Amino acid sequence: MYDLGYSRPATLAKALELLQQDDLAQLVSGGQTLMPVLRARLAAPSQLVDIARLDDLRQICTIGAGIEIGAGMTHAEVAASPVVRAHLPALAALAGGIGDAQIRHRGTIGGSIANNDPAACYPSAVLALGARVQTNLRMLDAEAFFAGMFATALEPGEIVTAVHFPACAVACYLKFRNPASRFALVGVFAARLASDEHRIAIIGGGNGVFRWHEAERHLDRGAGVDGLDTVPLDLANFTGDIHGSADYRRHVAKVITRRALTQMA
């Protein structure tokens, strides 16, 4: 076992300033991706700086008509989350449809939108709605935070304190399961705002979250679920695995946008 640190400073300012100290550093809060990376020897930080606990990162509250929740909120308090239920039934849902009991009350919207895993639901959700992410040093915007597979705007020392929602006159996300890991093989978050405008985002797809702009445009012209059929979606938003080649993956997704925008409907 090669020698690691361990901190829980009591305060962000704290926590910040250890990372500074140190750039080998690395943050935990659920810690649901970066433990397996540590058993695997994928990584080897100096210290783990803990910030699970930290006041600073955990509250949900409305936002004139949105809502801001906290980095640290584990994916059971969203799910439960009465302000979140009220607001964005859609997310709460979604949160409570994360992974397995044990995963849902440890990992935190922060950590999953921080670690922008293909697979993971948060970043469909806050691509879709049109969110934005409040970090120790500025606010910004979901098409900008999202910067491809595993990889975000986030600079060093630079932590996700917040994300903030908008209203939303419906939304609806739906995810095909891959049967063994329960992970999801291709998840939609489809989302109508309330200025009318249609949103669609897409994880799953092996290269990050994207939106559906084809569809998009299609739906905001009046035309019908139905027609989804003939709408181009670029197969190079896609990779294959074991699991699913990239065009059965982009079927997939057409399939599950429809049943989304059905359920919406």
Second form
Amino acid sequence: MYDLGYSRPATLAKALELLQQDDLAQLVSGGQTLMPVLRARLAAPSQLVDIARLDDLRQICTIGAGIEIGAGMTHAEVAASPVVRAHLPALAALAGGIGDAQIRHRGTIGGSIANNDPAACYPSAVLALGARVQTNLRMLDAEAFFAGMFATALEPGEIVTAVHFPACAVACYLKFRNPASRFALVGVFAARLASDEHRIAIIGGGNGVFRWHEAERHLDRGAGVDGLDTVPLDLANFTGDIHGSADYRRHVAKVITRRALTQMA
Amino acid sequence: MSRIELRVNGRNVEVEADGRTLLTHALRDHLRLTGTHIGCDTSQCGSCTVHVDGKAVKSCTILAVQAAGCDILTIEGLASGRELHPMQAAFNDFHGLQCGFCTPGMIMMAIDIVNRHGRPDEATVRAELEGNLCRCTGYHNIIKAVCAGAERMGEMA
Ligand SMILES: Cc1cc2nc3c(=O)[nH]c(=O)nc-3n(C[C@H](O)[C@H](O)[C@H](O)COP(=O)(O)OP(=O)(O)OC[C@H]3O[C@@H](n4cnc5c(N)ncnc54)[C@H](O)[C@@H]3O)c2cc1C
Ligand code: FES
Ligand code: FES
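Switch from the form predicted alone to the form predicted together with the partner chain and print that structure.
All chains and molecules follow, beginning with the one already shown.
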């Protein structure tokens, strides 16, 4: 790891100031993605600005029928939160299945969506549920926030502060784990929204989280889960690697979608 | 170089180290607490597991400076004198180790599991040990040891 400076500002304003003064400074939240990246010398920030303990980023509350989760809440805290478990049990289950217990004790929702790893779990829930991402500057719709693998609409120096999830009727997240790394080979967040519309968001395809619009329309027409096999799913959403071909991933995505919908019913 | 103040196994200590120093290196190289092991460079094996403010974390995936001001508990902090912690004793009694490389991480994780679950069933222990790899035992005796250690910790509480 290249050497670097470190600061733990006491306020969000101070953190923003540090980022503004130094183009090469980088935020660190749970560090469960960034630390492996730094160890491998894949990045060389001048300093880390640690926002993990900022009170402003560490709340979970209801807002109307939905919930707001502070960017600094760990996967373990989201999984255990009575508010999340009551309002969005599928989201609590998703958080409780990320990585392993040690990773969940430190990794945060803000870091996960800002990083937008194509195999990360949270982006599927954010996109499927039509959540909105609050930053220090603005509120972004999920559709506008994610911009392909490892890319988001965040400007340099912009900080995610919270994620707002609207209420939904019922949802289910399922992932098919790579047996070695245990990361998702493919993951599917299926939801029926409060409006009764269906949403299917898929991760692990390789190009970043995306919605399976054809399946959503199929379900909205009242057609059954069984018919899903013949619904087109664009192969361009998938890439192949040593763990599986694009074709294989697409197949798994269809199987997992069917399982998630069956569990939801 | 910076001065990093840590609280390790109940003692306040100071480490003079680069900002980039991982907690695991501060413990092993600076404080000579070599019970905390390093088994991978991908944050996957869990042999470096310690408690930071009461929670199991991978000490290879956190900087020492990030842990400044926190309470750090390592494998060396468990026994009282010559008397092993009940979880250590259970690993001994149930043959929960062979080469012993994964053992400090397993035991720190096991205690974290008991702290959160009380007396977990076998399925819970297996799921919770997701982040700890063992190349020797096949896990069977580790699971037995964790369940027995949980019983003993419960009896002492
Ligand atoms: C062994 C292992 C297994 C894992 N398994 C899974 C898994 O199954 N599913 C999964 O989804 N993830 C998995 N992860 C990743 C884990 O969930 C990370 O915690 C998460 O992706 C990043 O969150 P963090 O808080 O650790 O972010 P950090 O590592 O601190 O930061 C990640 C990036 O986001 C930026 N950032 C952080 N916070 C903010 C913010 N508030 N605003 C703007 N930018 C910010 C940082 O600058 C950095 O570029 C795994 C990680 C490991 C090491
Ligand atoms: S050395 Fe920390 S997880 Fe392997
Ligand atoms: S006892 Fe050898 S790695 Fe677990």
